[in-house]
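The chain below stands alone and is given as structure tokens, in the form predicted alone.
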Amino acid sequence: MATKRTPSFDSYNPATGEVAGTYPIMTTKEVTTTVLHARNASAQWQKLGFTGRKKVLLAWSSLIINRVDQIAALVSEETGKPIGDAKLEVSIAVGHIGWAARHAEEIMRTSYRAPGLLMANMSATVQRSPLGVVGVIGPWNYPIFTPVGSISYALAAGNTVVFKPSEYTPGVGMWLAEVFNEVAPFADIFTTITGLGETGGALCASGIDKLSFTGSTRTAKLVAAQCAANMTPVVLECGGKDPVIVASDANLERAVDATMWSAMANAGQSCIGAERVYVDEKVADKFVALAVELAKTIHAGAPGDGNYGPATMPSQLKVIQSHIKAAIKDGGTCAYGGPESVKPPFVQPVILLDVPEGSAAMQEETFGPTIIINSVRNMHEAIELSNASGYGLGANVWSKRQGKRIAAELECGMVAINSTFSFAAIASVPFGGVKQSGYGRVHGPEGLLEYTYPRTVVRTRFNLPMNFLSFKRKASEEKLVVTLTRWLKGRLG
């Protein structure tokens, strides 16, 4: 009798269109079962406390980053990027292991509160407990920087962990829980489930405590409404339409260096990355010039021959070129390149310019190695142009005084000043946008604070003479707990 066949499907590689690994779609049942063990495994990971769970967390960085090579070639081979940009993830990546490993026990520590004088006779505390089982959903355009961001974060709060990656990049998240169980003191505490939607679907409705999601908007918000139907809170990290502010007074030579590399790298499939820029028009036209003159020294290719890889995801090939044709169709000019440069996998660098605000190109992620450049009369229009988008991820500022003012007046989550891409390779800071971009924090304490839920407890140190909260109280005290108010006025508290 013949056995019956496991359903799996292929990851590729999106270079050359090899077969890089074939892997199960698991189905609902053992979605379920899987979130079950993890809820097992539970208490007994939260039983190790935070110097053990340190101990393994950081064990498991020394692992990832002492076979860094073996990880970068995976990375390299699922998503098609260079192999210094896959080791620059895995490098990053570790670091927010340690920092998470290192501060949980600080940052996770029981607060106290003053009571008031009304209640002075009361010790009021709050603690901050695990969730339980955190299921994290993460990207195929850096998959192991970002799912690490929360799967670090939630096991050193203490929970346990089922992580399902992109089914463009499966190898990455089955090596990372492959090497995790190389250290765990016992089963369970973070696993790796594979599929294609329908397995993430089947997380989002498993009954985990807590869902971080990494995607696009669209999809975030399917993700939202399927785990509200069992009222799991969710981290939605989703995707941005990034704009870079360069005032009159930048180092122009150092802000089109970062600004291009933050559109290009990656073949510009970065949520953070640059896609609009907003340059003050007295220094527009040298802005422009530079920008075209390195456009010419970068290209795609494969891994060990361009300066980025391919598309990872085939179909946003169509999206980038019907933006680059929008763009056009709408007014704006190309600088460099043009729909000739989507030659499938790959597409070379383009620079529009003056596109119209309301072009799909300006309003839509194009989650490609494009940049529009717009000039502006002053720094109020550029601040104004960037908040205009219903994206609100991050942003980067280039000025030698304006720096901070600009920074505090947009309206992301996060900002870099006379650099890009920084506020990711900064543990101690959260990463996480408003608007369209979605909600919730990843890394820093708030990442940890993340997957943990606060608990008060309120205690009677000493008992007063008058009770007010009893059936036996008088009129007299009745009264004398409105007076103490009034005069009070919220003081003590």
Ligand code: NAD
Contents of the next structure:
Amino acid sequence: MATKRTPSFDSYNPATGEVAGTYPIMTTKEVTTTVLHARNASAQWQKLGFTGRKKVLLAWSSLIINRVDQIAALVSEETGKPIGDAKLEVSIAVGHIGWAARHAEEIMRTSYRAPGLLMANMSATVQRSPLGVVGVIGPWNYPIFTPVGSISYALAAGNTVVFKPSEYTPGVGMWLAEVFNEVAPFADIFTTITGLGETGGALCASGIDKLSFTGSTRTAKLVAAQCAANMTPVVLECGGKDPVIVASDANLERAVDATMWSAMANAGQSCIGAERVYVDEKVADKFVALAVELAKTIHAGAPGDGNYGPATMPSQLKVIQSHIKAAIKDGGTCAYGGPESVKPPFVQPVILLDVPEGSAAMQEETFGPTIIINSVRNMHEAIELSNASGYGLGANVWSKRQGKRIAAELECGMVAINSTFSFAAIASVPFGGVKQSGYGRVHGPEGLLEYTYPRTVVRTRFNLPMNFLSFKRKASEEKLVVTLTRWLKGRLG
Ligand code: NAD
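Cool, the form predicted alone is there; where's the form predicted together with this ligand?
Let's see the whole complex now, leading with the same chain.
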């Protein structure tokens, strides 16, 4: 923990309300200086090459997993989530570090392209270069997994990184950089800065080469606007309202088990958590009955007691309660729990049925342990309603035979068929959304390439008798190009 100084802020244990730590609110000047140091370290980090960087990243990942008890305890203290959940989160994050470290070289290898007929005398290549300094702004709900999905890929690609964790989980953010610096060959490769929103704003304006933001859609828009002033590119990983589609041929036991976990684990504070279910009316009653049965066995409580913990951010409790009330007011019914399930700092499981699509509970991200189950006449209706959302992050489809067909029609960044959350743990696939859920990707080759830029290099291999790119060009040569273009139907390039 950092030493107390002014100005500073406290992080809290949301289960007890006790102060977990005190951290500095870094000023614009301090942020700019940190970014400058990161920039100075950048050339040396690039010079280490893929092998050198891989060594450092793998040593970092080993330290993290060897200290899983320590970091899981800290994650649990700052978020309120069960230790077991925190350990799983750490393991998946470590998997991403390893994947990024091991695959960066192959993903960034120079690619050779066909030069086309007109430029047949040229060789055409595309090189990939790191950007320089990448800024990462993270949320509190998965304070290891989420930022590591940007940090490790940016580092593996050869960038240095300055990370601003959420003000709810600054201790976890500091820990990540401290452990990295135990194995770092020199300083300033990966630094954590602490503070509130203003410190994040200072990072956006600090002249970084790219910003990778994970958080709410509302903040993402502010961040994107601020970055636009400097032409700083951004990756935006925002909220969601993920649908679950259940067909009549689904394995209902599995679908209910996974959907309830997806909706309620981590106290429902998962960007890719199930928020609304569209179940075929032929199996809706059974689905609801199984969900209620399962809900009876789940309860919120402090780590060590509950299946999931408290709301990490106390202000979210109001949103959760207002969505439950709106769902009922708009015509929905409670199959399990209700407004009384919100008992600060905990929210016990809530299952709502038949909530009209226009309700705030169906439109906005609830981010709590609630699930809405609406029945539909057929899968066409389920797809249409799923796509009617302003968000487009993830989706789950449960069907024995129609999974791929339904998945192909969904407007979202990720779909799990007969599964939930799994794409987040597969390092080779990109993670991200469309519409209000953001743009750009983390994870996989696409996620790694976000932290690089393409440099096209073309080279003359031999000189042609005709040179179109010259004032000495003849009219007959121009005519030849036009004629060839016509004959080849545009296949000159
Ligand atoms: P948030 O938007 O409140 O905060 C995110 C981060 O932005 C914090 O570090 C905060 O300090 C910083 N910030 C706040 N104001 C800022 C400003 N003006 N300029 C720069 N930075 C600023 O989000 P949160 O409550 O921490 O996280 C929860 C949200 O994150 C949910 O909506 C969830 O769906 C989303 N999320 C998305 C993903 C994903 O990958 N798509 C993953 C996890 C969480």
